[in-house]
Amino acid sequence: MENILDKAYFICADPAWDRICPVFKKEFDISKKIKNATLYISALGVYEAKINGSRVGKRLMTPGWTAYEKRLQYQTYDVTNLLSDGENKIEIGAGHGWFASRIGTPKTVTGIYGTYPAVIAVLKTEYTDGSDETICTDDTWKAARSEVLVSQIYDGETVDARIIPQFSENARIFNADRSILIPDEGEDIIETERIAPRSIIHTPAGETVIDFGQNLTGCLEFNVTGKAGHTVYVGHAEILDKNGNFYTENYRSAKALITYTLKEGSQTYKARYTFYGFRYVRLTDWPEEVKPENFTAIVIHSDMKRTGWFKCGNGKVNRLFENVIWGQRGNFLDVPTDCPQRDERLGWTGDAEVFCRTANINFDTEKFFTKWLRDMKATQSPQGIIPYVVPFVFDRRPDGSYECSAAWGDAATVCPWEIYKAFGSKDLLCEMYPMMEKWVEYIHSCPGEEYLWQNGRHFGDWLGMDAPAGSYKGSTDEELIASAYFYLSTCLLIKAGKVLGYDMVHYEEMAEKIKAAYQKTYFNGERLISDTQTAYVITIYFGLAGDKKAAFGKRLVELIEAFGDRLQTGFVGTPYLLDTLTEIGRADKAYTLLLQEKFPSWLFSVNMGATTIWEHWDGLREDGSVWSKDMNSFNHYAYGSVASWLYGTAAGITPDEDVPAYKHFFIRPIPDKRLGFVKARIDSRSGTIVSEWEYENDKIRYSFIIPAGTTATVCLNGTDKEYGAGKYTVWGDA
């Protein structure tokens, strides 16, 4: 099928312009009455289009980030109202974006995909007389240097506002594959909120710093008045150091800097082609009095519909929940990134795998994840390997494949299944099933015992608190983790296959053999050979414990209590920790961990002033010092997976995987007086679900709403009962 953009060419500026961002222009006349006009546009890089001086659409960072080797989105805009009779002009500015910025962690200045941006566009105008006309990008377009001298994802923008583009050269044809162009699949990236400064700080180091009171992803908009040629510098940071000074060492090599040279008089600036992760900004060489009204932080992320809310009688837990929401907003910017500030901002598969369930409750993420999973499928190696990050940016193996890790690559099975449960998308499950199967078969083919995953290189229980000195990996045996995930992914493949009507006997037999090999290899009497919290959590939660479930559960509680009722889990164990305790009948201990305020705990960061989820449990210590300079993001959503337990146990709302999209669901709240009350709401695809409870003297008042067209199994006072649509109140003993 012909793509309309096949009529156009990718165009670029003179490569000798180096890092300067170009703008391209085409002037044309219209002498007929317009019926409608459509702009089709994309870029290797990011673009901003204007017609007759008016910006086309409200989307930012378009066309987004995909696996550029195989997929590049284009957008379609109705621009009928932007055209006029007579002379018209279309301009397309191009920034380096993910395509031509340094992405990954190298300290180079060029991108891994390309060194400069290119754009492609078709403007199709239909007239009332039945005729039509197309204007396509080619070498007749004019090119000019824009005022944006540098625009990088990590390093920020350098702008000279004095520059007025001079269209004195023709654009050049950029040789690129147009067959990779696909219609837009992702959510729009837009401005979603504007935040005024909380305070202006004069630090002990003599710097002027603005605090916006919230760690966020987006950009700064400022108004400034001064003399032409004066240059100001604006840095970005998440925290202040223990002395109250601006701190950027955790950004590693990312400069995250605005360098802005003024034109004469008053002017307004905000980023055009990049974004930042920050709470604080530092002003250097500001030419006038710093006034709060001249600064605004603009929040930017993918435009997902908010669908989940939670509130309880503990203010610190409520702040934790808000931190989870802000962490998702900050890291769901076209791809599910690990962090939005330092020299990564990558689609780490492990982070998405552990957070996917929570993400799907907080927001309607089906469209967002579908686009990313298609990139994952396109990136999967012929051997079935799923890399650490999608889109992939690191070095490949000599055979062209990737390094991979258990729990990270298992996003290939976990995410499609979680999306199916939340939204009921059987078509997506069908589309992703081959990827899921290839991943399981890859693990099966790895060297070592056939039904275990041995001899691999894994991240293990990343950032577990029981890590040996000098290591980022927790102490849980990596092959135990890998083999447990082998079993989990095989089980999820079986579930998906059965939904799709496939014969899954082969994989059911494989799953039993994996379980048997796991138990033979890793069981040591009443304990596991890896005697850690995480080992017991995943063994129980993934269904591998067998008749040792009670003993392993008892040992898990012993380990928690021996550590002062605190967790030691990292990225692998933490997402399932509270669910596992609930499963073994110790929801009381789960509440104790939730409400623990001593380090390490969720509320420790809240007490330290966190407004997003931290990467490390003590990213900032009680004395104000930092845990690490090189692995210390303060906006890293993985540990925010605790919110799924708040919805699923504290409020008790869980989907029924046999009847997905909440057409049938469960309400099985487990109250605890330490929370006082709980109110939760999920705007599911099947309607709004509400679950509330509150202690009143020696009773508990339960209230719940079941939407029209659905049913729910409700467990209150120890008894399951089926309910149809309606609003209910039930009393129980405290």
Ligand code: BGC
The other form holds:
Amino acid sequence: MENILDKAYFICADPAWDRICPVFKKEFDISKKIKNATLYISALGVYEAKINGSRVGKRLMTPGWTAYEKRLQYQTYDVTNLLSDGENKIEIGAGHGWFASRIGTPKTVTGIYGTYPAVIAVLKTEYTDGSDETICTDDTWKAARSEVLVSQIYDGETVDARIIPQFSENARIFNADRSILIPDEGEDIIETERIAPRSIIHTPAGETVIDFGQNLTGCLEFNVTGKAGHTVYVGHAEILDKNGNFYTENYRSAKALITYTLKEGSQTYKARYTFYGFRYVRLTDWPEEVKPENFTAIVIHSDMKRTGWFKCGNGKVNRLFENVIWGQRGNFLDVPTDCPQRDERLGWTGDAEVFCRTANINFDTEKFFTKWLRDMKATQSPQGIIPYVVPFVFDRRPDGSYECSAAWGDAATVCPWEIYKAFGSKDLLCEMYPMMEKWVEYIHSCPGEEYLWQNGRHFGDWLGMDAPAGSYKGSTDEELIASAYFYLSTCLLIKAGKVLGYDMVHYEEMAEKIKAAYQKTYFNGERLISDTQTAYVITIYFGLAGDKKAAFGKRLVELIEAFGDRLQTGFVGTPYLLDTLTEIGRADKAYTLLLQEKFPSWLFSVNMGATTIWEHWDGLREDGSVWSKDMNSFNHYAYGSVASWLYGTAAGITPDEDVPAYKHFFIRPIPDKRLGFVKARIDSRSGTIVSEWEYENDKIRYSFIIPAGTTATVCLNGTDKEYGAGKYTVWGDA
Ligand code: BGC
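Moving on from the form predicted alone, kindly provide the form predicted in complex with beta-D-glucopyranose as a structure.
Expanding to the full complex; the earlier chain stays at the top.
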């Protein structure tokens, strides 16, 4: 298909400039009356375009992060108002971005896609006389070193504000494949909030630290006045250590540092081509009094529409819910990432798999996830393997394929299905069906018993609290987890196929065989071979328990009680733990876990002052010490998956997968006196849904709203009843 950018070339600067971020410029005259003008633009790296000194658009980190080997987005801007009669100039600055920064672990020194950035653009101007003109990037453009000397995703920016770009050289043609260019698919990445400092701290180590009161993703904007040539350093951190000192060890090798050399006088700086995850900043060699009004934290993420709200009578649960929202805001920056601060910030598939359901209620994520799923589909190996991370950044296997793990690769089935339930697009399901099928077939082809997933290398119940000493993996048998996911993915494939009108008999038979093999291999009388919370959770929740459901449910509760009414689950068990307890009729126990304040629990982190969801249940211990410096992000959304239970059980709102996008849905709240009241609202594609309840003496007052054009099955006092659109209040017994 013809692409307007085929007329242009990718251009770069002299490769010897190495890490310096270049700026490219073209001057041109306009003598006719402009009807309209459009800029088409992309980069291998990230770009910022200006026309006649004004920034083009408000989008940041463009063109965004995709599977660059196969897909590179370009953006289209209406720039009619930026052009004028006579002399004009367009400047395009470029940073290394995800393309040319070091990304991923094991540590790379330079970018894995490239080592320096390149840009491509076409400016098309139409005149009122019917003629038009295009200006395309080529080697007639000029190139200059910008004031940004280094800009790296993990390491931050080094800026010398004294530098005024000298356009003394021509740009060079950079040979790159233009056929990978695709029109923009993702949500705009923009500034969404500005936060003032909460306090300025002088730490015991004698450092000056600003606390913004909220762990966030974005950048610092500062104003500083000083002498030309003076250099200041600004570090970023999520926590203070137990002595109250600035702590960065959990960033691992990511420097996340601003090194800024002043020009003379007053000046303002904020990151150009990178972002940071932080709550605190440390100022070193600040040349003047540190005044709060000179500092602002800018929150940056993909601009998704907020759609979900939850509030209850317990302030700590409300803070937990806010932390979930902040976790999503912090990690939905074009790609769903594990964390926004350390030397990862990667599209870990497992993390998105466990959080997807919650994400889809909090925000309208369809566009965001569609782009990412297309990258996943483009990345899937011919054998059907879905790698650990999308976009892929690690070493490949010798045959060009990837390592993969159960519960991570299953994002290929779980995410499309969850998105279908929430937003109802059959087209997306149809587009993703081949990827879902290839993933299931890949598992089926793995060596070992045909209907189990044996002999793989998996992350297991990652970070489970029952991990043996020295391991990150919980003690649940990895093959049990893998085989349970084999079953889940097959079941989701069947559901998707049925929606699309396909004959799914073959997979229905396969699912039965997986179930039989699972029960034969992993059942051990009234127990499972792994006598762990996570094993019972996934066996019950995925529908594998058969006639042992009651026995396994009883055992799950016993294990929770034996551990002092606390959870031991990791990435695999946690997302479905409360749902499983609800399913076996023990929502009371689910509330007990939700409200548990002793470690490990959700509210433990809240009591410790968390403002986002932690990666590890005891990221910070009661005495303020850290559990580990290696795997200790304070902004990891995975355990935030608990919010789908708040919406789905506490407030009781769930979509109906047979009539998706909440065209028909369920309101089946299970109240608990310990919460006092609940108010939830979902601005679904079918309208605003509200479910509320409140204890009043020995009664419960339920109120709910069913939007026009929808119906709901409502269960308040033990029996389901159909309701049409309207606003209702119903009294029930406490
Ligand atoms: C990431 C996780 C990810 C995991 C895989 C970690 O380093 O931060 O969130 O899912 O690796 O086990």
